[in-house]
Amino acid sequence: MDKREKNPDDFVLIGAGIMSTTLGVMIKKLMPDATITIYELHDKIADESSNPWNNAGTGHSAFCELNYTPEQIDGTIKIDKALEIASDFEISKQFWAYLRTQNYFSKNDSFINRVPHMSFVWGDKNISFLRRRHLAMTNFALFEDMKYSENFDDIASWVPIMMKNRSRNEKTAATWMEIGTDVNYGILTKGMMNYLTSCSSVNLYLKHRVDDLSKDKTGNWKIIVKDLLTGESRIVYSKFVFLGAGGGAFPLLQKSGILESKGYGGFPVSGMFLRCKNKDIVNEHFAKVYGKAAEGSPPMSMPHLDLRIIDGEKSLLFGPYAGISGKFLKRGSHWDLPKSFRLHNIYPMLAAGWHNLSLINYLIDQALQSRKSRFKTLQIYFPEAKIEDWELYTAGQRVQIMKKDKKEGGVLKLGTEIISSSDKSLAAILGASPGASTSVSAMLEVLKQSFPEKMSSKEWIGTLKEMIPSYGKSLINDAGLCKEIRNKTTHELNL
């Protein structure tokens, strides 16, 4: 018997991004004696979706993302998802504030900055939608500070470069949330990993690829890991496995063989942005401005003119422009998609594709776009933009979830989804936006599904409330608590 089989790890976390490190910190706080091993494919942590240049950096709080508030057939605006996401982000902020007060980050580690969030639309139909959205959302404390205006001068005071030389006769409307944020998930991940690796019972292995995993006769997970530096493979064992490797989690979920993985497929989408090279223009814009997806385009295509603050330096981006790729990771293989086909997921994936032909057409159109075509879209938001001031760069890969559905055969699911084995020994997180912004709530759900009895114990609840003061209470329904928590985290995070 392998030595590691006699003494398996309590936890193996695959992927060294925001999800695994968040879960790892929670585990060490709840179970200080737990042994944790983390395997990362690349030579550094937070190098895929958690890398600040590979994601939008938006503190996704549903302030500005219009796809979270769809219009219903009767004309009402459905805001349930927006409320959930906004609440989840406030939970994330509490956890991050706790990490800050525990000195997990130095005072120079500015991982979160205040950047106002704004929605911007034009035309009577979209203005009517935004007005009704604002009325519905401001009934809740999470959104009550949201400003709305159809006045040219108001909007120009918020985003001057967007309104300069725009016709005053053009009908536009905007909402504005001063408390919006820009988040560097790379710094967050590194701060949490620094804490984890300071613990004697935590080991991190970079440049290690997990090639296979299966249950052994003892009930532990048998994991085959390859050291990419030496080329040697070895077998390790663990009582619990978490697949938090971004797009790389899906192939590993398939290899696990758990029944709950059947019927799932993944469709990779690459993202590209225009990045402004003119610092004078960058310094004139201070907001994340999200628009409405064009008629017939998928919700994920909502354009945004986006201020980023990465390592103390401001950048201005516009996008996203989608691309077609078979890779599940930015540094993955073009064979990732074809290798993911199984008998149990071919039909759900084809059915999901059939029901989302507009997405396929959109991706093809985006892939064939010329530089001038991409630039014309930018000029809708920034009329005075000059093509020589912008360069195109490729951001991260996203793997959209496809899953079987009794009625439709297969559906495309936006957002994130947690899949757990029936014996509660394995959990995986799949999907994309809002992703990192809701990582804390997502990892709480992993713990709830995997350790339901411990999560209801007084000891664990006490520790969770120390990290997340609102734990167990509703920030949606309790307006007073929402305001109190937001004021507290705003102070502790220097916002």
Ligand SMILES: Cc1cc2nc3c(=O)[nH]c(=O)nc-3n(C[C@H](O)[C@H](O)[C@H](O)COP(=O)(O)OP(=O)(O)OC[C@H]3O[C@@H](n4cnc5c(N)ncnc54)[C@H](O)[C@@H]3O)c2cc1C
Given for the second form:
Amino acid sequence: MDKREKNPDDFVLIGAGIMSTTLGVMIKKLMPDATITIYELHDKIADESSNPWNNAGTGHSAFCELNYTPEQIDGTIKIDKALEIASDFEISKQFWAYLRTQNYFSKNDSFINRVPHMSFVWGDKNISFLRRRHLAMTNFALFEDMKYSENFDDIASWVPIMMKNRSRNEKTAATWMEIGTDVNYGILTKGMMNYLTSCSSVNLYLKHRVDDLSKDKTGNWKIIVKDLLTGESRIVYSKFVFLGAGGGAFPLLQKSGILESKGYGGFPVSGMFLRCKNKDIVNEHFAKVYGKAAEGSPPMSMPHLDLRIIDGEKSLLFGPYAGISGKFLKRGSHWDLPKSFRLHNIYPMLAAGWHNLSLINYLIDQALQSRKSRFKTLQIYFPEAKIEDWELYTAGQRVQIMKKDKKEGGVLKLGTEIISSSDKSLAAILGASPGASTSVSAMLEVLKQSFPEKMSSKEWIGTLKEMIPSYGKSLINDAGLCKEIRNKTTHELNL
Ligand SMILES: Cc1cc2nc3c(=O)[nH]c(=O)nc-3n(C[C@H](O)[C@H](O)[C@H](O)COP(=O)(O)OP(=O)(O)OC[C@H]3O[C@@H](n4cnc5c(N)ncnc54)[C@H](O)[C@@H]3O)c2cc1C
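Counterpart to the form predicted alone, namely the form predicted in complex with the ligand:
What follows is the whole complex; the chain from before opens it.
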């Protein structure tokens, strides 16, 4: 037996984005002696989807993203998903507030800023939807501060540039949540990684690509890692592997060969935004404004006029516009998609496509859009926009997950999907939305699926409550607790 086989790491985390670093911090708090090795393909951390320019920076709390509250056939609005996401975001804020109070970030690192969230719709049907949505949601403390208006002047006071040069006769409505946020997930990732690399039992290897993994005869994971600087490959061993490789997690999951990976397919969708170059306009807008997604479009394509605050500087984005590409990572290969086809996932992928033809039409339509037609969509939100003030840029890749389904053959899996091996030695995170916002709940779920007994032990629960004071309690049903926790994090995060 080789020496490394005898001394496997306790944990190998693949990818240095927000998911691996969040899990890494939790592991260190719960199991201080655990050895962790992190492998990252790029020469920097938070360089793929967690980089602030590769995502939209929304602290998804489902305040105003209309895709989380679908209308039912009977006309009622289903808000369960929105409640879950809002409560998960409050959990993330508690964890981040804990990191802030533990000095994980330098004083000038402002990773979360208050930027109000707004839904904006037009036309009788959409206005009626928004009114009923508001009524249903404000029954819960998580949403009770949400304002609703159909009044032109109210809306103009919230988003002046959107109402300039718009007819007063046009029927519009909006909801407004003052406590919305913009988050720089890159700073969060870096802060957590700084802490991790300060621990003696954590090693980070940049420019190291994990190429393959399989179980060895002792039950540990045998992982093939290539050092991209020297070109040399080596074998390392670990008791537990987390595939936190963003778009790269799906092919690694396939390589792991675990039974639970069968029947999954992934389809990459790239995201593009228009970015405003005119600082005067940027300074006139202070909200993240969500509209209703076009018929057939995937939820992640909901158009939004988005105020971002990155490294203290404001910018204004509009999008995303979807693009078709074969790459699972922004700097991946066009062969990523064809290489992921397997006998067990071709039929589920075709079936999911067949049941979602409107999505395919939408993607083709988006890919063929001209600069002018992209710009026309922006003018629906901002009528006075001038084409010369905006430039197009490409953000990150998302991998839309499809899964085998008994009834339909294959279905689209919206949201984030955690997959664990039956022997609890591997976990992977797939999917994107609500993504980084709910990374804390997602990583708690990874721990729950991988260490069920320890997660119900007094010791772990105590540590988890230190990091997340509401841990184990419902912020959906306990209005008093929800308000108390929100006030605390608002104060600690300086919102
Ligand atoms: C256009 C767009 C907009 C988004 N908007 C939002 C938003 O507004 N709010 C929100 O909460 N979320 C948003 N998201 C989702 C969010 O960005 C992701 O959910 C989150 O960043 C994923 O973090 P991660 O750590 O899993 O992946 P990443 O940050 O992508 O990190 C994975 C890392 O793994 C590395 N890697 C990949 N393969 C390998 C390998 N084989 N070996 C070693 N390393 C590897 C990559 O280089 C990368 O650094 C958006 C995403 C996109 C693309």
